[in-house]
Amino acid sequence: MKEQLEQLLAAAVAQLQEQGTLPADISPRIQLDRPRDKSHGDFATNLALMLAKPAGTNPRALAEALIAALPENSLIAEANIAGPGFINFVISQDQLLEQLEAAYQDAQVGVSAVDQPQRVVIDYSSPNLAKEMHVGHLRSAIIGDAVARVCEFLGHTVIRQNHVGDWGTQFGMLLAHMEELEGNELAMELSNLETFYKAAKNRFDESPEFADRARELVVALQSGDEKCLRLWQQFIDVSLSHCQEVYDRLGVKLTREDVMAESAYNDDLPQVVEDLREQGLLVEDQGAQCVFLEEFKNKEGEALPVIVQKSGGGYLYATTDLAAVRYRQNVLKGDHLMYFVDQRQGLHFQQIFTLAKKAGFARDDLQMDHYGFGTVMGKDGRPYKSREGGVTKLADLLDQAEARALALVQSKNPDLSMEEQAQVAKVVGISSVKYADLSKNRTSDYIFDWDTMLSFEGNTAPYLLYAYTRVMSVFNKAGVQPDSLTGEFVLEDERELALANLLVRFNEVVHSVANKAMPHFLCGYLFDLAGAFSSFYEACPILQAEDDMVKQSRLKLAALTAKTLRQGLELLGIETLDKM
């Protein structure tokens, strides 16, 4: 609907250009928004205000000309001018009814596929395998997963890449500690990676002999020593198993096949440096090999270096990331590379993207974007930590979420069996943690608050999960299947119209999530949809409707609401429940 209206406006602009009312050399960006005062219409645009100056005319006069130049259509019921030149549009009810029916019948709930599907390579989660995943890994994993799901839903080919950290000096320390342990003792120690890491770190700090051995093992590992590689692989396998357990609990679509670790690029790193040297981009600075990009300068106006090889010969994140860009373009054949990494890495990725294109590692038309995110904060305004003051392991956080949700379920619905309570607690607990994060603006920090995220009031997972079960209860009482209704939509009550107008916006919202990589757009929409259904449900009797035609229409509105809620939550990676 929005796209159709934008096309009509584009045609009106073209006609005014042909007439000479608008300059022929401008290509305005036509954008429609939802008016704040919904009584003014369904869509609004400030196009006349934007074009008035280049046209040398009054905005309201130009708005009138734009309306007059709109092609004949059955989409617009009314167009009016507000304020200094805003144009408001009211969509015809016939169009609304047509879109409702199409969404009801469609497996995609009325969401259109993209016109030009791409191969989208999405880099997300990417934990350091030296330790177990902690709360700091939450945002990358679930935001990246939600955007990946949305891109797939819209028809893109999505290639997930889990760029785990499995290389570097810290692994020498871990290998040295593994050498000291044998058989069952080693297996037992590795069962808790956090404890194992701390023990290795203590040995490194306290024993000069151990520290020397750790440094020797780093060199041996990087030189391909067979014993070191065998120990290293054993550690990596255990660590990846821990990660996979967390991904499975979170409902994140990452598998071992998606892992493309730092070590996978080792063989290409010398070639990256050599290729930069051949192109005359390398400069030696204090023994290190660097590229100075004039696009990035410090406060003194000096170009900042991208260091690709340390003075001792070692490589850095920049070297690996450049190799990864080449691999994702040349081997994975990516059209769009998306990186979901902490926003503090913003400068790093801008430098990598710029250098990759300057060095010819990336085509000019290869799209590369870093989608940064804020930090999970505690109520004290600092990065979230456990009660003991340490970093909270993600597995422990999920355990606590399920335990809190179980207590909540038992108090709300003690009639459920123990098995049902456990299942509901699992879904509610995990969903609450995920939704509390996804519902916040990706670029902002947010406060982690158990009481808020597990509340049945407000924009929370429990509220939406309950809203879905409430809709489905209508069909349980009616004894009919939501997808078997045959009546037509009839919209008379203002609450029916409000719900209908929101339902047909699903397509627009899903596309906006993909375009901006902002899952909170979808969360806000689903919250509004649940609220609109609640208002409709209270004001418009469904099973006790005055006649069968109205009853069938209201049942279809309820069915489409349930279908939209379920699909929207699935795109966020959140499972729904039949009862709570």
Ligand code: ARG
Contents of the next structure:
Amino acid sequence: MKEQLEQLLAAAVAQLQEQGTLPADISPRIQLDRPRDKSHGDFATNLALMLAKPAGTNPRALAEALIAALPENSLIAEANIAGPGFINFVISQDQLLEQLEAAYQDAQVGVSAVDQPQRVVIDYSSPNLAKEMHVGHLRSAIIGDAVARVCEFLGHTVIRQNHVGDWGTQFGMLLAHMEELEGNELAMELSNLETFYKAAKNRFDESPEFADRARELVVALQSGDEKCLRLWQQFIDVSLSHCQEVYDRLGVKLTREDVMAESAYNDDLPQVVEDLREQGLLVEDQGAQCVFLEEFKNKEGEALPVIVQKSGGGYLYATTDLAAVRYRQNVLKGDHLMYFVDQRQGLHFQQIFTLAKKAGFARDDLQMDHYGFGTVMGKDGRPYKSREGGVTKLADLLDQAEARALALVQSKNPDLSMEEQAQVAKVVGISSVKYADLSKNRTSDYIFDWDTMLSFEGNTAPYLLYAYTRVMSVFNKAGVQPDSLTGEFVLEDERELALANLLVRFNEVVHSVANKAMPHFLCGYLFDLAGAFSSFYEACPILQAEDDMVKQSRLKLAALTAKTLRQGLELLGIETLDKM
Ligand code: ARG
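Cool, the form predicted alone is there; where's the form predicted in complex with the named molecule?
The next block holds the full complex; its first chain is the one shown before.
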């Protein structure tokens, strides 16, 4: 609807340009908003306010001219001028009914594909493999996964990239520790990477001989020593399977095939530095190879360096990311590179993007975006820690989520069989953790709180999952399939209208999630939708409706609500349950 309305307005602008009311050389961006107050209509635009100056007229007069120039259509029931020159639109009821029917019939629930599908390369999760995944790895994995799902749904080709950190000095220490252990003992120790890492770190800090050996091994590893490579590969394999377990539990769609590790770029790193040198961008600073970009300055106003090679010859995080940009553009043929990485790496990515363009590694029109996110905080307002004060392993956190959900399910629904309880607890536990994260503004920090995320009230996973089962129970009771209803939509009660108006907004919301990489838009929408259904359900009897026509229409509203909730949750990576 929004797109159609935009097109109508664009036609009105063109018409006024032809008449000479508006200058011909402008191409204004048409912005349509949803008025906060429904009585102001369905959409509002400030177009007349924006264009009054170039038109040399006053906004209200221009608003009138724009309305008069709108092409004949069946979409707009009313267009009114408000305040200094806003135009408010009321969408016609016929149009609403048509869209509802289309969404009901459509496998994509009325969500249109993008006009220009792109190859979108999405870098997410990307943990360092030296340690097990911890709570700090939660956000990238689940936000990145949700946006990847949405982009795919909209018709883009999504290429997932798990840019795991599998190289660097820490591995020397891990290899030295592996060397000291053998066979079974080694396998045992590796089954807990967290303690393995700590044990290696202890040895490193306490024994100078061990530390020397660790440093030797880094050198050996980097020069391709076979025994080192074998040990390293063993470690990486164990660590990657840990990650995979976490992804599978979380319903994150990453697989081993999506892993493109830092070490995969090793061979290209000397070339990256060489190419920068040829471009005349390299400066040697205290033995290190750097690029100084005027765009990024410190407090003293001096350009900040991007270091691409250390004085000893080693390469850095930035060097690998430059190589990765090239690979993503040239080999993966990406049009848009997205990065879901902690906000604190913002400067790093801005430097990489700027430098990649400057050095000609990235085409001018390659789109690159870093979508940062805030920190998961404890109730004490500091980064979330385990009760013992250490970092919380993600696997332990998910165990805890499932255990808490199980207790909840047992108290709420003791009639379910043990297996059913376990199954429900799994879905509720995991989705509560995911949803609590996704429903917050990506860029803010948020407080990780079991009680609120597992609550059946408010914008939470349990609330939405329960709302879904409630809608589905209508069909169980009626003994009909939600997807095989025949009647037509008729909207009379204001609660029916409110629900219908929300249902047809799904398209717009899903597109906005992709455009801004903001999954919380979708969460907020689904929460509103569940609320609108609940008001409708209380006020408008479905199975006991006054006549069959009304009953069929209400069943269809319920069916479309269920379909929209299910699809919306799936886009967020959240499974639904038929009962709970
Ligand atoms: N491994 C890095 C870390 O844990 C994140 C990598 C993100 N992706 C990238 N292309 N730099 O901080």
